[in-house]
Each structure stands twice: as structure tokens, then as C-alpha cells.
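Just one chain follows, in the form predicted on its own, and it is written as C-alpha cells.
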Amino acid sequence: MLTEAWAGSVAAAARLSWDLHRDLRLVLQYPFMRNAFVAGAVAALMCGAIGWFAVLRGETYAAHTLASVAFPGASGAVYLGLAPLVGYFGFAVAGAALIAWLSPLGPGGGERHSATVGAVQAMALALGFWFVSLYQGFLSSLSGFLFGSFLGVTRDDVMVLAITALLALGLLAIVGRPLLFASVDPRVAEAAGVPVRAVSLLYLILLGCAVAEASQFTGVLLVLALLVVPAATASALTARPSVGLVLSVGLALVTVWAGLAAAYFTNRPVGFWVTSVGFAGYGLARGTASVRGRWTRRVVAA
């Protein structure tokens, strides 16, 4: 099995050049990088689609909380001798169900929902550090869980991520229309017969799965870089749902692949590069939208 020391020496020996064909061959010559690129593509597809709804629904805080919930899941799985991926998915999905169950309905529900999300986040972080204290050996890999790593992604992990993404995106396609309706105007959607609470619960579970996938590359603290930033960038560029959804997926794919390549050639954390690439794209999109808005106002005024 590939060790971090060996992978680090391999990455350090690689140097980026102007020969893109050579650089691509260097990146893909090792199985661990091929697995990382395939897994990254799967995660980007899932996070781009589900993250777009997170931005539309204003659920970015919930996404961050589910990432915090995934932290004790990963650390607890390692303590029990299980694969971290089991903990990521198990706790993230359980946290989503807990938030949905504790969130109240009725007037003022939005504010109390935020309070519920904050309470779950605080408890999750406490549990995570408790598991770390129980198993001291985990401390050597703590930065990877918090800030991401492309090491150790196996073919079995790729299969698990791909199957999860296929099921999650299939469910998203089924509930996509009522979810969009409930996200834009939940009161009108409920009056029209849409089961808003059930749709919200299902979406939170899908969000938990997306968080678990993104955490493999960004770590639990930077999960919004892959789950929210591409979607926010797409929203800044277009208001059309179909175009924004496709653009969000494309931007997520570019972000994770560029982050993986940069991490390989620099031997720096992949979470840093994914976040940097994503934020650069978001800043460019906001600047473009601002210039376009000023130009439109000038044309209208003239």
C-alpha cells in the first residue's frame, strides 16, 4: 500500500513544465493519482449538483456543520479500526437526519433551524476531538482529515464513491422539480401539495453524502470549497437554473482536478489548492458580474 512518505517523495521529484503532455503523463503514471482523479471527478459531479441547491436554499451553514459531523465519524472509524470513508458517510448522513428531526416548523422556524445546526456542529466537534484523544495514533493523520489529502484513495474507495454518487444523483433527479419549487417558495409549494418537510429531509441526507465525498479531498474544514464555491460562482454568472446547475458541475470538476494536479507538483495540501482555485474563480465571477451590471445600467440610462 502506498505510504505518505513515498508519495511525498514522488510528488517532490516532479516538476511542472510547459509541456502539458509530459505533465499529464507524470500525473497519471501512478495508480494513486489515477484513483484520485477519478474519485475527484465523481465527487465534483455530485458536489456541483447538490451544492447548487445548497446555495439556492441558503443551506451553506448546514453543509459546514455536516462537514464538522463527518470529523468525529472519520476519527471514530479509525479508532474502531474501520475505513475513514465509513465514518464520513455514516456520521454525515446521521447528522443530516438529526438536523432535520430537530428543526422546528412554523413562524420563526428559520432562526431556530440555524440554532439547531449550530448546536449539532458544536457537539460534533467535541466528539471528534474526544475520539482523537482516545486514539493517539490518529494524531499523525489529523491534518489530512481536517485539510484534505489525495493519498490513500484506493480503487475500492472509488467504487464506493461512484455508487453513492449514482444513487444520490438519481434521487436528486427524481425530487429535483419539487425541491426547486420548495427552495424558491416553500409556503406556496406546501400549499400546492409538495411535501416540503420530506423533501427537505431527503435533501439534507443527499447533502450529507456530498459532504462525505468532498471531505476526501478538501478535509472537513474546507469542504465548502468544493461543495459551495463552484455553485456560488455559477450563481454569480447566471440566474438560469439549468445553465447554473451544469456550470456548477463543470466548475467543481475543474476545481478539483486543478487542485489535485497542483498538490501533486508542489507537494502541498490538496485542500489548500482546491480552495485557492475555487476562490479565484469566484472572485473573477463576482468581478465579471459587477462589470456587466454597471454596463447594463449605463445602457439602460442612456
Given for the second form:
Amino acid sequence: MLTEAWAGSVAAAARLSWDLHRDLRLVLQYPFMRNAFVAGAVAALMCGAIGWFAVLRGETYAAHTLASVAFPGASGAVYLGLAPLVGYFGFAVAGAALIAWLSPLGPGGGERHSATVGAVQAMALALGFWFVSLYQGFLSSLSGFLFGSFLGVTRDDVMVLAITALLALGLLAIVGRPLLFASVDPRVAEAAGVPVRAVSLLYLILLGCAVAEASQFTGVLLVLALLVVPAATASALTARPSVGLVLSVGLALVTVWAGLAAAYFTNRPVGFWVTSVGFAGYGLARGTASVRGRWTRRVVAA
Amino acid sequence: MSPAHPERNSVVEALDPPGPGPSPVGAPTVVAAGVAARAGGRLLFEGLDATVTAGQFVAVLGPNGAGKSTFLRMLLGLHPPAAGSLTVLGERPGRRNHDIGYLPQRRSFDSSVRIRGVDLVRLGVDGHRWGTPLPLVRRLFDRARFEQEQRHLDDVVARVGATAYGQRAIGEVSGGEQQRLLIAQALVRQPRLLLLDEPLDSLDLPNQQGVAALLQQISADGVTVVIVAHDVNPILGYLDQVIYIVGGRALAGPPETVITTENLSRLYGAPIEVIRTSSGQLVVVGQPDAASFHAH
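Starting from the form predicted on its own shown above, please give the structure in the form predicted together with its partner chain.
Following is the full complex, with the preceding chain placed first.
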């Protein structure tokens, strides 16, 4: 695995200028950066769409937990000599199924659901740390797992990410409308014949896949930067489902690419930049929504 | 709901494309014979006999925990009866749910729910269908149908008087406004039977009367309306039939025969007086309020 120090020596010559064309050429001159941009776009597409539903359903905590579950997956895979990607996906999807299986239904299920999620999260983090301690001296990739790194993305990884995203988004397109119904209005959806429980399980698994993809860039601790922040920004700006979904994907894409470029030029962690860009957008959107709301009220009152 | 609706448009006319539509007035919509309900191992009620015909406005009354909501869920086939037979729209419960509009108890959306009221109404039409709607693509390639559906949606939203706030996020509008949009959601699929669980709960008095009047109009258009309530007085003037479920027993029939001082006192096991006002309206006095029955 490549190290951050190596990236520093590459990027040392790169200086940001006002010539955007030159900047772009600089950023894309190395294969590992091109891979990172493509993989980032794939992850953004997936996280923007799946994350929008996470925000609507109020499942951001479940998203964070699935990321914590991906951590022992990745560290365990490295310990066993497998690709981290295998661990990310395997554990995130298994974690999603576990949460769905343990979560109770019925009245008050919501609160107990969050308790289940919390229990799974604690166990996952402990397990991840256990694998790290088994594997002596790989602390440099530990920080990569937790806070993200884009250097190790190979062409094969990009292929795996793209195929997974295609499958996941295909499934999401099939269940999109019933999922929307089950998310905002589960009891009426049930009466209308939507298999609410099955749809929720499928959604958690898709969420697990999205988490595994995002973990590649942001690290497991900053997954929400890609999965939740763009979606929350879009939701603050519009209550139209179709516009919100498209906006969420677009914002995720801008966030990832801007974050990657900033990381390249500053030689600082990509997780930090992706999160900062996303959060700035979120702050702006909330401010705009608040000003717009006050303005509308004044117009209505007048 | 603006009381001065320009043309008194019937729900049936407002809804196109024409679907199965309401059945002829007088046909039985719900037939219950000796129905008993059990939940969590506890007997809720038994011996419920009732026949509800098309276009009737029916209230299911009784204290909290008596099994009123369970009865609605039984009509949807979501809760099996413990005994007796139950027929809904001529078949066993659950078979004809696409002809039933359902509004569960006390759904309120907090301000974090970022989806428009009209989107929620639209889910009443096609929310159960697989796939993902692409409004932009449909507007371009299937314009005629798209616009027809849009008109239908607008009509139903106008029918419940929600046009002014239908485009706002559901979490931002008031409880009464949410309730009207939810009724629109239940109405939009042209149901023959409308089941509403406590639709007047949490509404202030003018809103209660507005919603009750709206429901009566809907039933006058041939849609059977069954609502759960625990206070009978705001709706008593509109009802064709009442079903009382109290303390394990059930009693159904037209309000004049069921709502009498003797019947209610016997059901509740407490003195209750039914008074007829000078205008001929019934008023129930001394009905044990919901609070004293909260322990269940």
C-alpha cells in the first residue's frame, strides 16, 4: 500500500494556480489520481441517492453504525491477507442484515431500533480494534481506515466499485417508490400492500453497500460526510423528491471531486477536505432555507 | 375546506380516469357476524354484528383500548378476527384493499420530514407500485397522461381544501392541514370504502366540524366512510350508523336506536344521559371521557 509520505513527494511540485486548465491537468496526470476521481464519482452517485433516503428515513445513525461495522471488516481482511474492499463489503452488508434481524417491529420500535443499532456499533468498533491489535504494526493504514485515503485505489477496485454501484442503484430504482412510501408513511404503505419489512431490509443492505464504497475515501469515521451531508443539504433546499435526489447526487459529486483536488494540492487528508466542503455547503443551505422561510412568512403576513 | 365551493363537485366526478367507483347505494360494504377480536392474548370484544351499506357514514365509538383501531385493521385484513365472519366489499378482508382508503391513527409529521404534501397524496395513487417515478421524463414523453394525472391530483387536493399549502413540506403545515392532506391521500385512489382512525383527534373545533362535513359530503357521493372516534357529539348529526365497542361488548345500529340513555348507561356501566335538543339533535351527556379509560 502506498503511503501518505509518498503522496507528499508527488504533490510537492503541484501548486494551485488561477489557470484551471493547468490545475486540472496537474491533478489528473497520475493514474492513481484518475482512479480516485472515477471511483469517487461512482461512490458519490451511490451515496447521494442512497443517502437521500437515509435522511428521509432518519437512519443516519444506522449509516454511521454500518461504517463502524465496515472497520473490523477492513482490518480483518488485511489481517487475513485479503483486499480491504472484500472486508468492507462483507461486513457492512452482514451488519445491515444483523440490524434488520435484531430490530423489533411495532409501536415504539423506533427507539428500540436505535438501541439495537448502538449495541451493534459498540461491538463492531471493539472487534475492529481487536483485529488491529492482532496485526502488529500497521498503524499507518489504521488511520487510512478511520479517516480515509485515496492512494490505494487501483483499476480493479474501480471496476468492483462500479459494478456494485450499478447493481445497488438498479435495485434502488426498482424499489424507489414503495421505499419512499414505506419511509414517510409505513402504516398506510402496509395497508396498500407494500412489503414494508422486506423493503426496509433491502434498504439497509443497500445502505451497507454505500457505506462500504464511501469508506474507501472518507474512512469509516467520516462516511457521513458523503452519505448524509449532501443529502441533508439537498433536503434543506427542496422538498421535491425528484429534485432532491438529483441535487443530492450532484452535491456528493462536487464534494468528492473538490475534496480530492484540495487534498492533492494541500497534501492534507482527503477525509478532512471532503467533510469540510460538504459541511460548508450544508451551512450555506441551512442559512438560505432559514432566510427564505423568514421571507415567505413576512410576505404571507403582509 | 372552503364552504363556498363553486360547483358542488362530487368526488366521483372529480376523480378521473374513471375507476371501479362506488357501488350502488344500499349494497353491503361491510358485513360482520359474531365477530370477536383478540390482541396480545386478551379478548378485546366479542359478538359484533353489523351491516354497513354503501354510502353510509359510520362511527366506531368507545373508550381507548376497547379495540376500535383493531376493528379497522381487521377490515383491512391486517388483524385476523378471533371468531365470527367478516366480509368487506363482498370478499374476505384484505382482498379488496385497493378499493379502500385508510388513514391510521395520529400520524403527524415533524418539521424534519422534507417531502411536499402533494407528494404524499400522490403516493396514495401509486406508492405500492415498484419502480421509481421520473416526473421530468414523463412530462416530456407521456405528456397527456401526466397532465391528466396531475389534474386529478389537483382536483382531490382542492376537494379537501388543501390547494393553498399542498406544495409546502408536510412537516411545515399545521396538524389540521396535515389531516386534510392525509384524507386526500386516502381519497385519491377512488376508494369505495374509507377507513379513518381518529381523524378528528388533535383538531380544534372549527377544524373538527370542517373535516366532519367533508366526510359527510364524501359519503353522500357513495363512498362508505367508517371513522373511529371517542367523542360522538361533534359528528352525531352526520351519522347513519354507530358501532359502540365498550368493555368487551359491541352494539351497532342507527344512532336513534343505539344512542339511548338505557343502552349507553348499560354499555358503559355508568349513568349517561342522551338528550334531544329543540332542533331534534341528539347530545350525549356524561359520557365517561377518554381520560378515565386510559388504563388499558
